[in-house]
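Form predicted alone, single chain, as structure tokens, below.
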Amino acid sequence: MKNIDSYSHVRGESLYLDDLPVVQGTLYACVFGSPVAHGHLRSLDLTDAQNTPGVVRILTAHDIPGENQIGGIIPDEVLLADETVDFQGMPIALVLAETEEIARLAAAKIRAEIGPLPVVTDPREAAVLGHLIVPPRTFQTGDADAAFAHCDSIFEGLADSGGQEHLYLETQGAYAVPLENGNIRLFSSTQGPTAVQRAVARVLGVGMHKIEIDVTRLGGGFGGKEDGANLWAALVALATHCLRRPVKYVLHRMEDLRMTGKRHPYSSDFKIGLTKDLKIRAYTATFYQDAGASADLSPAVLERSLFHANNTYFIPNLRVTGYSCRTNLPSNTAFRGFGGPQGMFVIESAIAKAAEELGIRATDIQQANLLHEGDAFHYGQIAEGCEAEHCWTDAADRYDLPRLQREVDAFNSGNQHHKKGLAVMPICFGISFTKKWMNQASALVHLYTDGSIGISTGAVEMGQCVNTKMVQVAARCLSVNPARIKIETTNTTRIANTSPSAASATSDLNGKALQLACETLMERLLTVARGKFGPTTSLRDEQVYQNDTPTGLFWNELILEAYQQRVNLSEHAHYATPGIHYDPTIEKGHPFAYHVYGTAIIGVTVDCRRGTYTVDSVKVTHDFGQSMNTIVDRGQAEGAIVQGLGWMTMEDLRYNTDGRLLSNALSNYKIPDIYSAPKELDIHFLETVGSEWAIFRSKAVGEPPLMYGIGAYFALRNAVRAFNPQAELPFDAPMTPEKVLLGLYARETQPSLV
């Protein structure tokens, strides 16, 4: 089944946030951010701004009639700053005007008197400043300390990895418009529609039934618009709620890479021991996470990073310690991934350095520590339908890895310019929403009495298609044509208490719900059906059978008979993840209904002169289980392969010491383009029995597949060894030309170029 958006999305109408006709009588908003990093707050000019002409209001902390917070997980989050500033680009001062241009002209003549205070922008010195977001955590399994004891040989490093701009093509924004009785309703560009009701209602100090929030698709949001749409949401209901007038807030692409939170960038300390065959006895990381200034996600993400920083390798003795620091940059939020690429970058890193002090190839360290069949992670869990070891053979034999590493080697021992790297990286990735209460969803069915039929779900539609299999489990279950349903737009109103569309689970938690509302549904036909034809009658492509024989009653025959025997056409049903559980104060539990396994190979070229470099090839082997839409399956594993190659090589995020963004526009913070893009992208779809937990067994594919851009950062490092094997690089993505070139020639040993 193709997606369901494809014709509207090519012909131009299919409706975002800023397509939605605007009301009579529209305000337009824009913030005054702080203009510096951290300092007291001791006064604001607003004269000059309200002078404006076409300026109606400018509010401040002090209009907030309910509590001045917007905080998830923490409440440290104001809304709008009323004693400090803790980053520029803090919202003190929302203008609202006649028009954006005039909102943005009075904005800008806002001055604020700002007495400074201490600026950290390194989460090592937040953490020895005991500026932490949350206490310390650390998951462990066996005794590390004494096993290193018993190791044939240790290694220890460091390891860092930089932050990423979101950069959704559709900006962070919001649009609120007053109804009758001092309600709200609220079109935002958010991936946790349930979020921004609470904060909203929150902030005006009135109850969620008053708020009603409505999202038809995102135009991407990859975890940035999950609390980070809670913001500007509540800004525009701010607005609304005291002026009695819609307004409507959509950031300038310079105010969203300013002011929004990114990937959180780690500095994480490592080290691992090894026996003489080379397994894994012992690994300790300790990570330092840059949450910026409030935590938004960030011990979430922290604790993701805890859950996988043992990649997809078993190891018997392993301690891993998470420091979530404070510091003075916009705060930091879910990334795909959610901080698993960063505990994977870690392990991957020491198992390299290892690898280049015995004088190997990572693969064999790789291979020797796969986890098996009834391996225990470190939390507790076991590993239930293991494929690592299937999709790396897979991987080796279907893309003859041997053969690829012969002609690597052959290639750089004929070309002195130029060399070639090759690195494998084998993932694996837990599906579920590490918190057990988010791991529920609800689903609303209509069927309409000429046979047409509704569908609501919590699931937000942001580009990866979740509306389209949607639609395919609905056809499905009812046995239907996929041209007879309406998939409606996500609405706080029809389904309420919904989970955000993230961590990979949305597909399976509404799909699933859908499913049940759908059998339901079915059950109730086939009742009515049963009555007619006797106990073998069923339904199938739209007919009536009783046992193989069609009836002639056909769908819509069948609903308005149902309806005239006054059955109940419409259903809503609860789906709740079973089995999973986690207990915090012994980090031990089955946080994850399953994992998902893969490998790939990837290869590159460096050009030993200038620095740069291609990515020749990245050949996979997925565990898509029994992927229900491989278009869109596959569709999904590219576009995060690139966006994880992006992140590991070219997405170079930069903030000064004074917390001001250097990267802050799209000519000096580069993200992949098709010129960028692996020449070759291969993606072979591992045959497996999928899981029970799985909507029609078809595992979760839209954050996985990211983290194989990590296997460029190594494959790259491997071509500049190639070229000048005294090199001392450290572990420090991304892995951008300039730190190729550094690298080629960090010591006079180097080949000649001459």
Second form
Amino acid sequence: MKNIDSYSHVRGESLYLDDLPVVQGTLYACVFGSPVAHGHLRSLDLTDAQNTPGVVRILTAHDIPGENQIGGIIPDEVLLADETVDFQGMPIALVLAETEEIARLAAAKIRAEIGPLPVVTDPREAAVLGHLIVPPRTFQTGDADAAFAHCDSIFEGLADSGGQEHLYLETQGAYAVPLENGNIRLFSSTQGPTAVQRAVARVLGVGMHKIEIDVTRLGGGFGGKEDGANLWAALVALATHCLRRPVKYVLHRMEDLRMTGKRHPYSSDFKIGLTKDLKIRAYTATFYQDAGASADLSPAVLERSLFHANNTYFIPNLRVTGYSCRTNLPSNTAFRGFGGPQGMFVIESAIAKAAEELGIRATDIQQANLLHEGDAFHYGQIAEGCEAEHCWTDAADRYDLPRLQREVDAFNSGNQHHKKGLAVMPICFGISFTKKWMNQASALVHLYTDGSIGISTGAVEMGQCVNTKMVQVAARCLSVNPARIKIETTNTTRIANTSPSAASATSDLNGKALQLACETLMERLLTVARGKFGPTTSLRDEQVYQNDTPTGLFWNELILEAYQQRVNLSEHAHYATPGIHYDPTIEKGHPFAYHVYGTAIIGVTVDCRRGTYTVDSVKVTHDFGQSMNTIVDRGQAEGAIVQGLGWMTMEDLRYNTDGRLLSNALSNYKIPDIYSAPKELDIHFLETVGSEWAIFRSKAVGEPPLMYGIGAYFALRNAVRAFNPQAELPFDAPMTPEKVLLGLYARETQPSLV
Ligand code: LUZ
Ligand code: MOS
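Let me have the form predicted in complex with ligand LUZ next, following on from the form predicted alone.
Shown next: the complete complex, the earlier chain at its head.
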């Protein structure tokens, strides 16, 4: 089944936040953000801004009736700065005007007097100063220190990975409309409608029941709108509360780039110990996470880095520690992979370092250490339905890895100015929110008397086609034509207490809830049908069957019959993932419903005169389980791979030491376009049974394939080393063409340049 939105997308008729018709009297908001990254807010001069014709009001922290606080995990994030400013762009005041242009013009006229404080932009520096968001956490198994003594070789090093801008096509925004009795209806571009509802209620000092959040769809989220949407929604809601007028704010791209948090940059230390037969006997790592100015989701992101520190390898003695470091940058936040990719980059760096020093291929170490069925992860969970080796061998055989390696070697001996590199990237990603309580969802189904169907779930459509999958679930469970089904907007009055659409788990959680609701309705309908035709009656393809004989009683008539018998034709169902648990006091448990596995082989070619490169091919064997929609799942995998490649190769997020974003526009922050996408992208759907905790055994797909992109970093490294075997390259992603060029000529030509 194709994306149910494709028709309206292509015609430009799909409604995003900025397409919603605005109500008469709507005001437009614009934030005045801090011009400096850290300081005491002494005074504000609003006079010129206030005197601008068309400006209705300017709000500051003093106008907040409830709590000036939107921090989710830790209350360390004010809505509007009051005493200090903690990052450049931090909202200080909100201008409300008759037009968007006037609001922006007036915001530019605000002056703030700010007493400077020291600016920290480096997580290791923050750690030394003791600026931690939460106390450090350590996950361990076995005894790494003792095990190093029994290793035949030990390698240590540093591995840094950069941040990443979400670059959702649709920027952040919200639109609040006042209702009667102080109630507010709020349209938000959010992955987490309930998170927005909670933040707004808190800031306004009202009950959550007075705030209704409605979401049609998002033009992308990628994690940036899991918590990141709360701020903008709370700002417009505050304005609507104060002025009793509708208020809208959709960020301009450059505002969004400057003021919103991104993927967390990490700086890490590692130490890896191997035996002669290349088994990883011991591994330790310390992660310094750049959390930015407030906690946001950083501790949870760090937790996932610790969970995925072993990637897909069995390591009997492992100790990993994570520091979440407070810096003066916009608060970094969820981003597809949620810390997993950062943790995996470090172990892959450690393996690459070991391979380089031992003069062997990294694949020899990778393959020797793959997880097997029944192995314990360092957090105690046992690998069940483990497809790590299955994926590896399928990819190696299917794409003939030895031949690919020979071809690269042959090319490199025959070419001086171009070098090829190859890397294999196996992945393993745990599916479930690592906070147990977040693993729940609900769904509401109405069967209307004409046989049409309305479904609501807590899932937010953000381009991942979850709505298509929800229609598939309902159509399959009710055995009806999908054309009968309308999927409603995601709305907190229909579906309360939603978890954000995140963690790759949206289809699983909401799909299972929807399945339960449909199954209950089906039982009720069958009871009606059996009353007519006896106990062997069934319902399929919109018709009632007696044994295997069609009865001629169709769906529409059955629904009407049920209605006339006063049967309840609506059902609300709730699903909570069974079997998961975790004890943070010992850092052990069974946090994930299941794991997703896969292996990618990545090939690149470097132009050794320019440092530029192309990704020639990405060849993948991926464990989708029993995919319920191969078109959608392939699209998710392709998109994630290209996004992962971007993070590892070209997306160079830079702040200066004053905390100012230098890569502040699409002219200086480059993401992959069609020319930098792999020339060849093969994805093989491995045949597996899937997991019973996945909806229809169709495994979660949103995040896991992003981590294949990590392979591109190591493929490039191999190509550079083919040209310059002496190059001592730091593990410092992204591998931009500039870094490639410096690596190609490290040592050899540097003296002659001086
Ligand atoms: N969000 C979250 C996530 O709140 N918890 C998670 O474990 C998670 N994992 C991946 C992506 N988003
Ligand atoms: Mo996410 S990183 O919002 O699944």
